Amino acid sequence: MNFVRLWYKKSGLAVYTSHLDMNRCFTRAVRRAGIPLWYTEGFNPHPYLTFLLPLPLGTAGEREPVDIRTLEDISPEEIKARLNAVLPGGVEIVDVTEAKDKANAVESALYEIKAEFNSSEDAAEFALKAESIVKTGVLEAEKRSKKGIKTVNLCEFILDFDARADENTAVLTAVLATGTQNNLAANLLEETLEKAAGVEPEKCSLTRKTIYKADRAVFE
């Protein structure tokens, strides 16, 4: 039995696919792909078949990770291969590696967050007003959790951020904690700026580009 970490970019219209639709959509492709899967054991066996940091709906992913058990040794170029000539469009493998790290040790993101305005005036006091909104140290939202919904200071969650305008469009860079303790959508986030700074874009796109564990190294 051989682990495998398949790394995949999600984008386009593909982001609006559900992560049960994704869990879907992926074991059926190994299937078609004629990958063997190890199956657990028990009344109900499944194909072992891990996302281990499912995307929120509308985000889209540049390099995420998703664990396989396969029964039998298959070179990671063939695995990306066959993946690819099979998977649907806005999803692709960019790498297949072994698993050297565990799930448990994510602990933050990288996420890039674009809001397209009518000019490029507006675009530059959103990032302005979105800077000085989150140097203060003061950025409340209501957030869902296991005990019920809570008002909660996303700024406790974020651990590095710049915003700039690009013409038209206000760019966001924010790590953001994203581990199994603490946890902060990019979504929320950016809806919330765009409450407290009185904006509403025309547009607006997330991506998370790059996944870290504690001490800020890329996850492996």
The other form holds:
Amino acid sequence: MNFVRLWYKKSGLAVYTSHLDMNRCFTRAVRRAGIPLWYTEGFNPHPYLTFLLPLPLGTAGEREPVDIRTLEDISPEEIKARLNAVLPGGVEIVDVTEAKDKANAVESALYEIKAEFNSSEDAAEFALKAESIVKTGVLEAEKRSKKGIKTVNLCEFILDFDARADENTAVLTAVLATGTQNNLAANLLEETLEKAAGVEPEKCSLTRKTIYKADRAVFE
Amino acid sequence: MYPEKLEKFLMKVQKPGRYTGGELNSIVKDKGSVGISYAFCFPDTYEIGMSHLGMKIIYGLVNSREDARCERVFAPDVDMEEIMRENGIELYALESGEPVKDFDIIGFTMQYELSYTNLLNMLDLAGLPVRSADRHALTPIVVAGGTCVCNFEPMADFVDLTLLGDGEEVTMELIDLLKEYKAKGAGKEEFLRAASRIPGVYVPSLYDVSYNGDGTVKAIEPKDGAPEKVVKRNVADLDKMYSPESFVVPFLETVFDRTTVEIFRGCIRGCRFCQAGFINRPLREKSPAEVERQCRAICNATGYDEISLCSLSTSDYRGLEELLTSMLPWANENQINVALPSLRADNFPKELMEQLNTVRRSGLTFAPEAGTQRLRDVINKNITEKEVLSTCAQAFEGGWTAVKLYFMIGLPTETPEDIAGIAALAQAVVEEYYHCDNKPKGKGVNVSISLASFVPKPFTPFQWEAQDRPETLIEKQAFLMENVKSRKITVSRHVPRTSFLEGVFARGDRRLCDVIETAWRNGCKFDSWEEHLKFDTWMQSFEKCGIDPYFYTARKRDFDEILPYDHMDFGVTKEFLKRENKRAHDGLTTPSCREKCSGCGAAKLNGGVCNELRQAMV
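For comparison with the form predicted alone, please write out the form predicted in complex with the partner chain.
And the full complex, kicking off with our chain again.
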């Protein structure tokens, strides 16, 4: 049995696919690619395929990890080529490695939020407002969890934040707490900032760029 | 691909993946380079429509032509519809994002009467007038096919034409004809007249219907050379017919998310309530080798890990044992689950049951349909209680603990004993479990009764019968509940109001078009979804149009009454259906097509079991 970590990029139309649906999408792709997976041996056997970090609906990902266990020894290049030949548009394997870090090592991630406006003035205004709101250290939002809805201060989860305007687009770059302990989804931050700043962009795209473990070291 | 205007709204709707397109194996053709564009519309949401086999067949078939392209269209859910209407976004097709109104053919598959308002709503969302008479250009031509078109009179004013029977051949002929007429710049009326000459094509506007004083049909008169009877199309050899070897694989989970391969069309049984069993005659089989080839191809192309073998009565497939013997080792090796829906209780071999059990266990379902042998004889459901029990016993020994039983209430000649008999049969199954020596250790049994309400349908021996009123059905449901004594038995009931509307439209006539339009204009849509059904609006619409809905449901018809769909010919003759009706009232069963031909009339359509019998006689 081989433990393999796949790294995929999610973009385009695939962004509208939920976490659960991505799981199904990968299970089928692995079958189409003819990569024999190890099946769990329980009452209802299913292939071993684990997404380390859920990516919320609507958020793109540059390099997202999925762990699989294969029955045969297939080279990383071969796995990558076979999967990319059968994956739907918008989902692409960018790398295949061994699973170096444990899933619970994830602490934060770098996100890019691009909010498009009708004018460069609106974009600049949003960038400015967002920057100053985050600087106050208080940005409250309702967060849903298994225990119910509670109000949290999102700034406690923002580790780094930068906002600038690029023509009609406000580009927010943020390192947010990510993982099972503390987690802030980029879409929640963006929606809350929109409300606080009183703006509504024409379009908005969110991308998780890099996943970090402690001390901003890249998760591998 | 969706229209650009929609992008900023996608994250505001439930399950945006339904509206984006771009799924694996979807076929996107260059708009400019093909002759005829076909928008295949399913009048319900994406999850339901994407499970429909007919769409997969027509999608692959039309796209196999170089001079045509087929795209998929589904009814947007209410949240999406609101956004589209507010922002002036017209209904679009998923592959290109092109507005549906720009397609040459807009084809609806009509499987259920309660989706009629969705057809109107989709035409309206596309920016088209809902009435055929108000659409003057040659294209788009609005066509409908599927089960409901055996009596599409209640929708006659909205569609330009319908396609009767198997759609594969006639769709291709229609595309050929439209291509020719489009090239020569013909008008819509000229095209419709020509289309009515294609066998299996029904153009409602070419028929005048008149009525008697009592509301029954007086005459149906064809004009402009339209045929007196439109004969349904019948694909004689399924092995030679196109069958898809790849499916579009949705990103999101659909109702039936699996490989579906048809093993035969039609049915030999002749259960007297079952419309599908009569309008799809004669039975035609696919060869086991062809079925297996298609299963493997689709699994490879999609990555699905479940296969459903599709037919009206799986265990009547003569090649079942051969197919499973050959296919199961491959399926097991590849962790593929094989599901056999529509299994009859009386003839399923134990060895196969064991083989099926090896990958994953799915539920066990039987459809005795009626609670007593007397009523089962009336409806010609030739299953005995003993057979049900012995098959259940077999299943329990094989490790099953859950059994689902389908029943109907409101059947002709039904008495309280028949309803009590439903509970008694379920109870007998529970007891069978506890008497079973090799039952699974430490587990209880769960028998669930699914209770439907009988709706008399066209082209069945019961097409003349009265349908129970909703309040009667509710009483009967309550009576059954009183008779269920065990907590091992659960009962799920259908809403009699939906069966009532279904009954009105199933045997309705053209005067219902106004009712349907009125109801839709007052907000009726997704009528089959309990949370969307506006029953009061429906009743007000009947009243506004001066129509008594019970005229269509609660009235027993005479044999010599002209039925609104008498100009449709599905092979089975009225004489045969009358004979079957009389036999039902006499409590006499009729043997299956393989046991003895009962001369239903479908033999003239050629193919399948009718030829098997002929060859056997030679």
